[in-house]
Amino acid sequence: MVFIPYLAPMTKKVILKAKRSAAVERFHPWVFSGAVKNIEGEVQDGDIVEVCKADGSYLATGHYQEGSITVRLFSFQQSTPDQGFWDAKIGRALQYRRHLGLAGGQHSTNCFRLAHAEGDGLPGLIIDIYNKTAVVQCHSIGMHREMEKISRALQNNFGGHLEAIYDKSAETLPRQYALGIENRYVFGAGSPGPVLEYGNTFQVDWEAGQKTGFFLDQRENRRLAGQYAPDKKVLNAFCYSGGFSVYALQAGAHSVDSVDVSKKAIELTEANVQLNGLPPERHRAHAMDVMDFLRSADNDYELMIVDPPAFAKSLKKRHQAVQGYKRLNALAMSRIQPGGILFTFSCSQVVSQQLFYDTIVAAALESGRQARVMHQLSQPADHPVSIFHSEGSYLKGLVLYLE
């Protein structure tokens, strides 16, 4: 018999060029591919590489994936990302979970974010919590080869206060390699159901609904509206699941009108007011296009929340986009009487904090009326930003008290 000595599986390298490590050296995620000098080993999409510098010596741990983000950095120290690695990693950004008071058992809340991404450092992947199921969103192929691994993890750190784990990567994946995925339980199985937030009830259909099924990011938002609208007239635009309708009527809104041109969406939207017992005589649902709708409106709006899903997810329409925000805004300020509040946002990204206050200024010079900044909102914590990766903060909003 012919003794084969056994040989440890090469470790795949990607060597940046000279004076193109600097990024990597202070924690940023994301090796563009302009930085790549060589690559050493046979490398796929979604292999586990280590980057290092042009002299060879180790920076970092990631998933390479071709494109113009090549690798998506999930270590800084060089480690094996065996079970024990990810389930460290789950288990640190579930204690910081724990710090927030989100992931304790708490009763008005019990959906949250439990990772998000770069700022939980693990890029490219999103994992929601809806009471006793978590959905998993991997928007990397790396990530997504991980499944199994993350799967498990999450059932170590929870134990079994986790009865199910739902993948939803077939749309956020890259064409061709979704071509063979499927959105399925990987743990245990269940059906969507309801959640609460707040002491808030919300229907949340993960299997179909849009995201993993709600928008947690504004959870803080929605509260703070809530404590503006008793006794006035409000307008949700772009309502999806009524999220806001219900905290306005929660508070003590006068009336609301719930918009969006989704008529999925206007029946979540009712289902959720009637699930939370609220007076249905003080609420109305319009399936049609907004802009549309505030063509058509009266002017005397007391407090209008404007949350338009992203209307640029490329620099290309980085522009466009911004005209888009102008427009809309603009009409809306038209509709809010004096002394009325608008809450508007943007979660595209490519739009900066300051391009969108900038383009807010333009709608009210535009529309002709003086405003005053109330409050500056962002995502909330348990969707942190990494203070080496500006990028993660997406989500933008103002309110403004309009004269």
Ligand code: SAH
The other form holds:
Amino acid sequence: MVFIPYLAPMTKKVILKAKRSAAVERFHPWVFSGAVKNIEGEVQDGDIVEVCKADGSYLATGHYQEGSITVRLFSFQQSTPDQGFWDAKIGRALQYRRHLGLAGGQHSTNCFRLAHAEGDGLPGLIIDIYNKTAVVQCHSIGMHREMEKISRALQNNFGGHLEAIYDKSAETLPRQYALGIENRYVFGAGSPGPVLEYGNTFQVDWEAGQKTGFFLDQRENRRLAGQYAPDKKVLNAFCYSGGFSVYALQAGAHSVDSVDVSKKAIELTEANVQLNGLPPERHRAHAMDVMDFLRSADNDYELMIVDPPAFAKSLKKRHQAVQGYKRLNALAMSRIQPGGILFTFSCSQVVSQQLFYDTIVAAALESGRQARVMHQLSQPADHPVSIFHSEGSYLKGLVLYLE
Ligand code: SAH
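If the one shown is the form predicted on its own, what is the structure of the form predicted in complex with S-adenosyl-L-homocysteine?
Full complex below, order starting with the chain above.
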């Protein structure tokens, strides 16, 4: 008989340079490559590692992935990330949404973000709930390797309420790794279906749509825009599936123009207007570039929503992005009549709230308009920001009353 000794799996360790552990001690969830002194053990992308101070003492646990962010930390307590660990993590995320009144037996809203990456202590993990389907997008290899445990944790926490879990990580993971995977149902099966948001119905195509299928982060801002919409001539620029358009029509807007460069988005918008039984004669959808539309548009809009995709995905692109926001907003303002309202947004994480504000000031100067700031908007509470990770704040909006 051959005796096989039991070998405890060796903990892989990332040792930080002296004086480079302060950020982790303040619970910042990223370890940058420049802070790493050495690595103990053979590490591969996606491995779970313990991060230690230069003297070897434990600091945190996370997923290793070569790159400028070398470790994404999901625990600051030494523990084994077994099934119970992920059950508890997802459980806390769900509990928080229950506090928000979003999870469990909601009548008018049954879609929300359950896991917002660093904001929920889950770097690299996004989970959106669309009624009885969870859509998961992993942004790190390590999180994707936990998929089976995350899937089970979702089922354990939701009980029988969840009918399907769709892994849509192929487009969010690093390209090399993503080549080997495909989007698929990891539990149950479903087909894209309708969801409710504040009583409005939206067809969400999580399989073929953008991101996880719907821009949940604009829920509160859509509702606010609806409040200003009665009797107004409205333009919803960058409409995607028509969220703002549906709220505006529902509130009794005089007319709504929805513009998106994507034909698929325009089809979704039209389907959603129809699904809510809204008057089709008050809605026009245009599959075209927003700048082109604005150049030839009327200048008597009374309510305008400008919600472009992120213009800057990295710091290098920030300057260019700011110029883009300025041009877009100056042109948008010129198409709004005196006494009209502009809802304008940026979801570029690298463009801070202050920088966005200054950019809109520059746009107002360029367009020669006086304006009052009515509201300063951000992302909703189901997209939380960890107090130790201000980088998690990405959505900003300004509502202006234009003279
Ligand atoms: N406001 C939307 C989300 C907008 S997402 C909501 O509440 O759901 C940004 C949208 O801008 C995407 O649908 C994308 O197709 C569209 N887009 C990107 N560039 C564009 C351009 N140059 N002109 C028009 N639409 C554009």
